[in-house]
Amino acid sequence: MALLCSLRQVGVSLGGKTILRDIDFDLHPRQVIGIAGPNGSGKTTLVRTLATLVRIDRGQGTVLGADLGTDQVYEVRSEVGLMGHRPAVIPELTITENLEHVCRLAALELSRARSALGVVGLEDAARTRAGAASHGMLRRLEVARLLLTRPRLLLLDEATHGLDSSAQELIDALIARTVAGGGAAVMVSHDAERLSTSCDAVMGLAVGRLVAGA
């Protein structure tokens, strides 16, 4: 079965600094993988380069099939899933009106948000502006944009930071629903525990490199 990523030797530097050096990847479908390390040894830039967002320097790489460093990358990031550090929210628009959002750009009928508001427990919050909604919630109303868009490739960092147990239940089911569906994901976390027990493999990076087995 093919790789859904694969990275050989891809380095970045972002700034004039060297962030990755020498990565060598593998995901395969239906396998979750664990990054570990600690704060600035680049496993947002990581991410961030397995999301297609960022360019790669050195070496070679292919997403879903995609070329990085080519434009075909840009065929394949409706296929791609990141929750990030930062909720990826219009804070202006309300809860459901983000959702809607979502469902516009995938051609999708907008009553789909509110069924995916249920399922994450927001219906009562539906109405709030994004902007002053609580972490949580923000968090909540991530899963479901990731319940509408179902990617292949779900990336996730630091996702479950500051989660209440049953936030935290909502991404482990995501992450099964998408592995069942022959996608990947790729957890990043300080959570070394966690990682051990949702993961198939645990890679540790450090200073820009990456290592099996952490």
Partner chain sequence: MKRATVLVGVAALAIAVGLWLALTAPADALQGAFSRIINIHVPSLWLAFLAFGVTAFGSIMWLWKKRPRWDRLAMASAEVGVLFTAIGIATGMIWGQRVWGTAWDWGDPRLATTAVMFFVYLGYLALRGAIDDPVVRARRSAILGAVAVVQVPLVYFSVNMFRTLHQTQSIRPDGSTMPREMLVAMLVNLAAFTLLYVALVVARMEVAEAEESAAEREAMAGAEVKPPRLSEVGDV
Contents of the next structure:
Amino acid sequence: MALLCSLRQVGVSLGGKTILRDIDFDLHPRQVIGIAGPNGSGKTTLVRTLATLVRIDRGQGTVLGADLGTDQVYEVRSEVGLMGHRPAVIPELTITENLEHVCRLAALELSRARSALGVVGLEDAARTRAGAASHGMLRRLEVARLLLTRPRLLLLDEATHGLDSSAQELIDALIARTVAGGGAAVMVSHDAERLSTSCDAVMGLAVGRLVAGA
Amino acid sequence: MQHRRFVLLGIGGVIALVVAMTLIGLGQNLTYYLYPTEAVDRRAEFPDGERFRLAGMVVEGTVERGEVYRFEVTDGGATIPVILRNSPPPLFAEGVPVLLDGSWSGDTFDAGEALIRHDENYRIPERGGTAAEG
Amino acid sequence: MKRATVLVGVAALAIAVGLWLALTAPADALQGAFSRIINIHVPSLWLAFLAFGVTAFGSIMWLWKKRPRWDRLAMASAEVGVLFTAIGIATGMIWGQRVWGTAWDWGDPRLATTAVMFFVYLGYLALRGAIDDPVVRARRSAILGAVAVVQVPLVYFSVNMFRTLHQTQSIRPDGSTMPREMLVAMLVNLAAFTLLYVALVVARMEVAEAEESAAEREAMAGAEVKPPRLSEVGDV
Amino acid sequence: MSFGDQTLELARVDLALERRLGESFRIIAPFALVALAMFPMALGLRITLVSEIGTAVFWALGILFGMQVALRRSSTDDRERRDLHALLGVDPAARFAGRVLAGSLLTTAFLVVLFVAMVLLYGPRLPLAAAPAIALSIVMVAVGLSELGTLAGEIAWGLRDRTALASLIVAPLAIPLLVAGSQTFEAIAAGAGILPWVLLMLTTDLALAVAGVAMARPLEEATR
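So the form predicted on its own is up there; where is the form predicted together with the partner chain?
Everything in the complex follows now, all chains and molecules, and the chain you saw is the first one.
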């Protein structure tokens, strides 16, 4: 089966600094790969590269069949799900409004937003402003979003950091559903032990270089 | 891609509008100043005290300086007598194109200030003095 | 720096010839010696328009090809263009004060357009100064460079529905309204200033290239975080 | 989801945020009104002059403060929201269109408030029959301003001096709007035709719309 992601000798520079160098990376369907690395090693940039949100400066790569650095990426972006290390929410809107905004942009029925909130256990917090909600609540909101949009490529950047065990289980369930649907996931964390329990393979990232089996 | 079509159509639209603007803009009298013939024709639009600008050539032999400057300006058609209240720029002379800021006062143009409107022609001084009429 | 040094030398020579011609050519009958200012005024503003045109061209080429040298061309040309616009406006104001009797007139489309253009490219340079990342800087300023050039003719049109105080151009397809000696002097100055423009742009581009590679070397060095030596914490 | 639906949803959220933040009408509009009141105070008792400069002051302040409305806080978003929208498949051109739509509505409302205040404070000579022409020029200037503000806001996105820098970029480029708006009012007062000035505003609005759509993708990449 075709690779979901494939990077060859990819290099990325930001702010005049080289963040990633000579990255070779393949992601097969139904695979869950962990990438561990210390702060500043380029984890977030790697995740955003796989999400097609960073333009690569050297090498070549494809994500979901789209060549990076071309306009093809616009065709596949809606099949990528990203949970960044800071939650992607609009703080002035309530939790429900945030999810309904996602539903409208993704052309989904609004009633599904309410049921998704039930699944992640947020029905009582639905009218809380996102800016006033706790980190754990926002993570659950993001899980609800990714359950609704059903991405084929799931990217988790420090997603489980600081979460209680029930929220962590929710994220594991999200990964399991993505993999069962023929998708794949990449988890990035500074915590290699946590990764080894939920991933098929773990790689290490150090000073912008990827090394197998950390 | 539909955006490309929008961009191409839009560029065409902008060009068409600019052409239309040029044609209409020239047809309309959005004037920064009037020539004497026009000022006389449109006398009714500018009652005494209504400010506008008048451009013309200072008629030779009409300049009188007293407390104020008095002279006549012409564009070859109409000729208008002018009172100039402030002193003119140093290059002011007979036969020079001027731009005057003021209003009608009866048949006279009462100007506060004068500017020299130098045209695009440059001339070398003729032997022995000032420029010939151009 | 060799290419730029040679160009600057040639340009300096040409300017010297231009200056000599400007001072020896006869002066205008009405304006007197002040007409000699056109030898600086006209070439400066001609170069300003050329420079901003080149900036727009460099911007569009950068958006298309993404080569750093197009960004450097756009930047260098904008900087030199702002300089020449300032010289052109200043000389025009001196001349206007003397000949028109006023240094500035807001009803005039040329004056207004030139002033607006000056501010637009001051904004362009301010934007460049506010961004550190070379790629982000190139991309955003290329977008501004490409959009701003669309607005310049609009500004010109918006004010051009009036008649002007400023004279129309003296050099036309059907011949010139200037005496021959004056025209020759001005054309030589035009050529000399164009050479100066090219020399300044090339020199500025070389400086920018050197700065960028220096910045890159600096960024490459010492970017690693070493593991802390926990056993020594007590000694700090 | 279609381009139009995306545009409407993004505009709706921008307006919802502005309703909660209230920057345009709680801060910018009062500030503009203070500025409007300052001109007659600086002029002293020269009443006839005040009625003569009313429309000019309205347009100068309308452009300067309307620009601040176009650059308000609710028209900018953080990296996370940008990533979210990108990965929901939002067309970059729809992002531009949605922001311009919300900005145009707010700027129009702002200019109307400022206009009413100017009429009350300055008493300019504008015939009542010219109301449609005045409304048209206000709407067209508002659209152009919010297009410019959106473009400049994106170009200056995430920079330290975003608001000041974007204002510096917008102000000179807004000159055609300033000239066309004020000349429309002049033409109305003089009983002359406004067609050339309407065409100029239309050209500016259209040129900026084309620039916004053509530059939508490079602009999105520019804010990586």
